[in-house]
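Next comes just one chain, in structure tokens: the form predicted on its own.
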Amino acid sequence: MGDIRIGVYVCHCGSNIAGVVDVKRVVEEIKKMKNVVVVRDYFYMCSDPGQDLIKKDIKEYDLNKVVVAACSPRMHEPTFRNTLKAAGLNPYLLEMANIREQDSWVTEDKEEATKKAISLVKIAVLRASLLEELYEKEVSVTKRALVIGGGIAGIQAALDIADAGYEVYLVEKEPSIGGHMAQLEKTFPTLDCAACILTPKMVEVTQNKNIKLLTYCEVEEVSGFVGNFKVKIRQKARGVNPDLCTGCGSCAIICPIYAPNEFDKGLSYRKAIYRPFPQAVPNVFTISFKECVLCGLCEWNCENFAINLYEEDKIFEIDVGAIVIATGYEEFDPRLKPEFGYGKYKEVLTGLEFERILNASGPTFGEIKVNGKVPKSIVFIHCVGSRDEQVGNPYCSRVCCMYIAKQAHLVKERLPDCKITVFYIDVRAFGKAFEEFYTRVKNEGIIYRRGSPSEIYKKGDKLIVRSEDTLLGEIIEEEADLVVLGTGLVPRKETLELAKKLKLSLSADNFLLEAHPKLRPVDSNIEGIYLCGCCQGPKDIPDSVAQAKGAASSVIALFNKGKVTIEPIQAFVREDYCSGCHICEGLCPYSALEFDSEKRVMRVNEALCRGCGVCPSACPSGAIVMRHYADEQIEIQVGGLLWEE
């Protein structure tokens, strides 16, 4: 390659760096370095002039080599490569050193962190000097969408990646689109009829062209990558022809078995072949074989032949370019907080289950009744489940204190005399209009406690509920004839299921896990999937949607392309050194290796490979490498640390 002729960059960043690290004097260090032409400093190298320094040095000094100390390299690697290219240099003959994150925000010992400082920077220019020319690989884009999860987020999605043009498959593993926006009363703080506005948007999916709607339907396996993805979808037996029902529902009259109502979370019952709900789309039919004895009357009484009582389940499978997970969430089982008495006394309900009484299509058709009475006085409970460690749920749900104090908006407007006592720890109004709108309720006569709960009980006919007013400092004993406690939003089941099928990374807290917080909301840590909607963290429905919105988007930005560059960090296997062992096969999570039984040794689908290290680091023999993280890269480095010592 000729003569290493290397350009060293060392960032300010304000006073993050340079607050804590004498940067002059890692400079003056570095210069002294084999190797090195030229060395400097700068307040803010990713700023444009910082970016023009290094591509004007690579010109003017015949650098072929760039070293860049500053922050972590998951922040601006990107930034910097593109520099590099833009400046006609291979963008993978760049080294970062951080020596934000690593250094100067782990201390205040500025000599300390000075001499770590100069530590880093010296292996990275030790390793810069190895560093090889890599290059980029493209690959066509099947222009094809795959939206997990049919509610308002998953809808959003799916519309707007269809208004551009593109075909999508939104997949729904319930029988009926809609998810829990289609089990609400009234939506915080507009007081918009949630059918309402949901119901027009469920309608638009069956009328637009490029939707596929596949309901009752799971995601079984996922395989491909980024722009080819391949996916099995079991289609589970819905024991009714959705080409031939007309949801006239003569089968459910006749039918003379009775099961609970999921979507009433089982405050009513249904028949074992049923509509989820008036509005369900598509407007068919489902039986539930769970519960149905076979005895042939809907398939008897149906007009049009459109029930089969001995269908059996379908695997198909569908090749898509991207695919947004939009699986929502679970209500917290308040049997986890048994203090409470939830199922124990059924005077105590969770926030959804008394959404669905408030509701007009609900159990008791929007009556307030329970146990057929009207309750006199109702508590609410705060934090059911949310910012909770006990329960293993330290994070806040974010819709628990507008969801209660609208639903204490509702009861005072049916029930005026009703008292209502609100228990909360504090009020996080933070939305649009939110405080505006808790100011309201509180002024409708709500009283709102300060104070967490510690018990529930009954005496008599009364429930009791025993607190701390930690305002007043006193404990007090509140009489109620209905509790609602305000459960919080967990991941669901499904979802976590989901991500082990997809290699998807999660959260402390179990939800999916954005690639970057900030600058990259939607992304997953997998190229080509996106996240949106409560299966990334709690939200409410405008933040659900907005972020659906934004995954769309980036599908469109991605089919637009149409093709992906497949990044060169990959493993490749020496095939002199391979022995055909399959240790590395087994390990891959992401099926890129492969055997090929000619030359009997394993082989890197480039296509698949996202260079995670896995496979180098079991292989007996050495014979698999890391581009751009081979062993002599890595062993200058330690040498490195080691000779300075």
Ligand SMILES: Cc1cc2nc3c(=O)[nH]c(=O)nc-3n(C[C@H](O)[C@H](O)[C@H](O)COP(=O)(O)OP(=O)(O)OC[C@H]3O[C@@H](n4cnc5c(N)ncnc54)[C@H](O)[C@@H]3O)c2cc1C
The other form holds:
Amino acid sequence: MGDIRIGVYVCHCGSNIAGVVDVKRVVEEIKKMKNVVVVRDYFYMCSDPGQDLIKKDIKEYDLNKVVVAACSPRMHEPTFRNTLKAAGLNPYLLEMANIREQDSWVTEDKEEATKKAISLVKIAVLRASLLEELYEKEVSVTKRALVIGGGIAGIQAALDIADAGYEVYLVEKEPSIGGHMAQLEKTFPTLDCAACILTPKMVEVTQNKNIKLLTYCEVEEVSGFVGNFKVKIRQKARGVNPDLCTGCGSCAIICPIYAPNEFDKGLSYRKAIYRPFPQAVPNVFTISFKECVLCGLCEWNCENFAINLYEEDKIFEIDVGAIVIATGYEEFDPRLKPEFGYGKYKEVLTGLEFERILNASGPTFGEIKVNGKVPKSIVFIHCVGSRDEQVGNPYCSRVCCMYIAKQAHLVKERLPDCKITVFYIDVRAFGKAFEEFYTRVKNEGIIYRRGSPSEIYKKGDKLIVRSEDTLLGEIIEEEADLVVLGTGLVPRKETLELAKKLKLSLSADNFLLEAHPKLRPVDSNIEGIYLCGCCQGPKDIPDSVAQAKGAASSVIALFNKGKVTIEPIQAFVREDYCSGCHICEGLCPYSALEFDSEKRVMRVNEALCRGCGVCPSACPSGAIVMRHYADEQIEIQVGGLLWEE
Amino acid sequence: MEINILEEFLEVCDEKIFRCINCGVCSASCPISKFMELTPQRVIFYLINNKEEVLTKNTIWLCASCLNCQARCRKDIDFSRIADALRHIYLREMAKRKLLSELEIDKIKREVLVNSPQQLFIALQRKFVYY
Amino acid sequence: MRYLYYPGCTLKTTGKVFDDSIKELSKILEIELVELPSWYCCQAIYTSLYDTPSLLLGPIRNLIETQKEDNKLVTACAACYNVLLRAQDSYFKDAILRERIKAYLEEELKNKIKIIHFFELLEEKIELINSLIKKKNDYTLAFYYGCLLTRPKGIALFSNDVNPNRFEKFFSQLGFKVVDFAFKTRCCGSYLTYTVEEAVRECVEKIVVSIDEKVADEKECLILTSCPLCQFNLENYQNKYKIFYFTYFLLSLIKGE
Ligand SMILES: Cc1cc2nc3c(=O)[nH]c(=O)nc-3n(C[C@H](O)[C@H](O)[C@H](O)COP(=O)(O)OP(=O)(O)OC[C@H]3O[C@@H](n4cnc5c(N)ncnc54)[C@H](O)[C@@H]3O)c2cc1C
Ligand code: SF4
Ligand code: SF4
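Could you output the structure for the form predicted together with the ligand, given that the previous block was the form predicted on its own?
All chains and molecules follow, beginning with the one already shown.
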């Protein structure tokens, strides 16, 4: 190794850094350090001229290490690594000192900030002197995708990936795909019928040769990394062979067991062997073994010998290169707000329940009736379970304002004499054509009163909704035959479990967290796993579809490239130090450590290691070294802070 | 009365009134709000907009601190604390100006006074007496 | 078990029935209740003025008195229970407030006192109670919780359930029919009975209407309370239902009256 020649570049970041830190003083101080050949400051280091400065110096001064003191490495480390690469230097010989987020942005006192900047740059120089060249590896990508969740978002993502010519597994935990959209009547703001626009897409899924549809399946376990995931899938016993079942339904006719129909939100009954709704895809019956009494009548009645009452769950494994999560949402459970009497009064319904009531294939075949009677007055209530810290949901659910307007409109259309009152806090009609729709609905004679009701109780056979009209400043007790709660959207419990299995991060509201709120809205925190639809946050159908298309194109881009680079920042085992004690093996969260039984030492599987750093700190004999974060490289930094000359 | 009610309020009470979205759940859940000249939601609105009339409306004297509104408020605001603070501001201000009249005990029906629980009477006094 | 007991002013005077029934019940159930020596007013309502910590001295002093002998304190008056709990909660939660309060005190409140509602002791003795009841009557019971035992969230006895039902559970385990009515945690009107009677009348009426909805025959139904304030307002502003302290009711069951 020749002598160490370090170039140091201090960025002003406009006034972001230079406004607080005395950049010139930093430069002067660093110039005094050993091994430092050149120190410069510049207005914006990340700009082209800034980068050119570095490139030129590398050639001119024959630099072999570079330190950039600027923003967080999360922002620009990739930029400057590329700068080094372009100048013919190994990119891992770069060290960044964060003097913006960790200094100028959080320090008011200019003197303090400058001192801190000097220390930070100093230790970066010290560390840089020990950096070594590292080489990235490329691995190929399995060009097959997995989409979890078969709602509108998952369907769209699967279709797009398949259309690009790649194979897709679409996993859905229910017997049919379709998700919540299949339960809706019409859709705001255009009022097209949900089934009419959804079913063609569902059928397309079965017809597309690239899509392997796995309904009534759940993801058990995921291992591996971007480009090379291994996924264990549980096929739940459905009691019916989907290849033989023709969907004729003679089994359900004879089945003696009734159970609440989940698809109708429990407002109607289904048999123990059932198909959730007539347009279900696949058109196959399923036995719910929770209720089935194994009487065997259906087996006897099936002409196609499709039924096997003693089927068991099967587990199988698939290899995929990318995963799209589209597990959707759950409706808020209004039982958590007992003051609304949901569950106590049959005349209080949730938004989705009312959606089923309005639906022609719903429990009342589209007739609006409560207790067999046509309601003369209906009250809608906004923001039930949203914008409410009492139930821990401070966020806005984004669709309820509009679906209430839609439902109110549909009622008005069918029952022109019905008095419709909507209680709202704010009407959020932010989408394309939403405000126009809201105005139209108001103009139809639907009464909007500003105020959030506090309770519903019964007086005779009428429900009383007590609220304040906050515009008038008076208390009102509105009578109603039917109350529809504008229930919000909450994260699915299963998605939380899935997130644990996949190590996905959650945002504060417990929906899945995107990698960047503005610039990477479909990426998750894990490379190769993408998000779309309501699992990432409440949204309407157009937004779900747009995000699904975004996720699909990310997958397609990855597959087209065909390769992923693996960061060389990984652990490696110094074999002569390793005693083969296995302590590290159980600690590795990625199962990247294997025992080499011939040499009797541990070995790191470079395809799996993510460089988390757990094993080197656990190894009792110091046999494991983290590349780029070796003990000496960290110690010299700490030392530099503690023993200033 | 000419006092800066908002400033006075913020000095004695740390309830986060600015988080209020004026949804009116508090007014609606209040069993007594029908008898109030200003509903609780309005009181907060007046207060935020520094309108000293809040002090002269009966609302602050009617709030019984049953906390029904606190249990339902979407933004976790406790109106009973706000009323409490406003009552004290009023009483202190009146005392400063020597305008405070005695609590008119003789107006209360005798049989009610004699039979009612001690606690109730002390609670009443606690609210009408200044510190 | 021996417990320190804080009766509060009302139970000594107009709420004597409540106090007597508690004492008699505990004797029968072998719960030793010893009155807290030199207890005094809990200050009746919890006040939260930021600049006047002296308003919390009453309840805190009572707890300091307790600390000399025990780390538990039993009380039954809903108001005392509420004030003691909230004062203690603020004392331990808010460091600045604590320092201010301490300036007035001779002694410090070191550890949290476990403030127990008498009902919690009864819950533990449910089997014994069941065996003692000689004759069961077939009344339907409507338990009126009121505000002080159910709020604020996270502090009061029943505040962690979305829809409190521990009393109902207790009595249905004893074999009674219970009704779950919407307004069981609504305010009874409190001290407005002195100033705005109509308000209290309306509050009580609402509660009654909400029980009506659930009960076919009003003669069959009793309202039970656990608070002298509720008891007073419900007794005075309605005469449809008979109304008792729950302890009094239990006692009369055991005595077979
Ligand atoms: C009452 C109501 C009315 C609405 N009306 C409209 C409207 O008029 N217009 C509009 O644009 N939007 C409307 N919406 C919003 C609309 O429902 C959503 O935008 C849309 O359904 C989101 O689709 P999704 O695919 O993200 O989620 P979902 O529809 O919830 O689909 C998720 C799918 O994933 C499956 N799944 C979940 N977890 C797993 C797992 N672990 N493994 C496998 N599969 C899993 C589920 O079974 C489901 O099939 C309404 C919402 C409500 C509540
Ligand atoms: S969309 Fe409208 S109704 Fe729904 S939570 Fe947001 S503001 Fe409330
Ligand atoms: S309930 Fe809360 S948010 Fe709504 S108006 Fe009252 S204080 Fe404001």
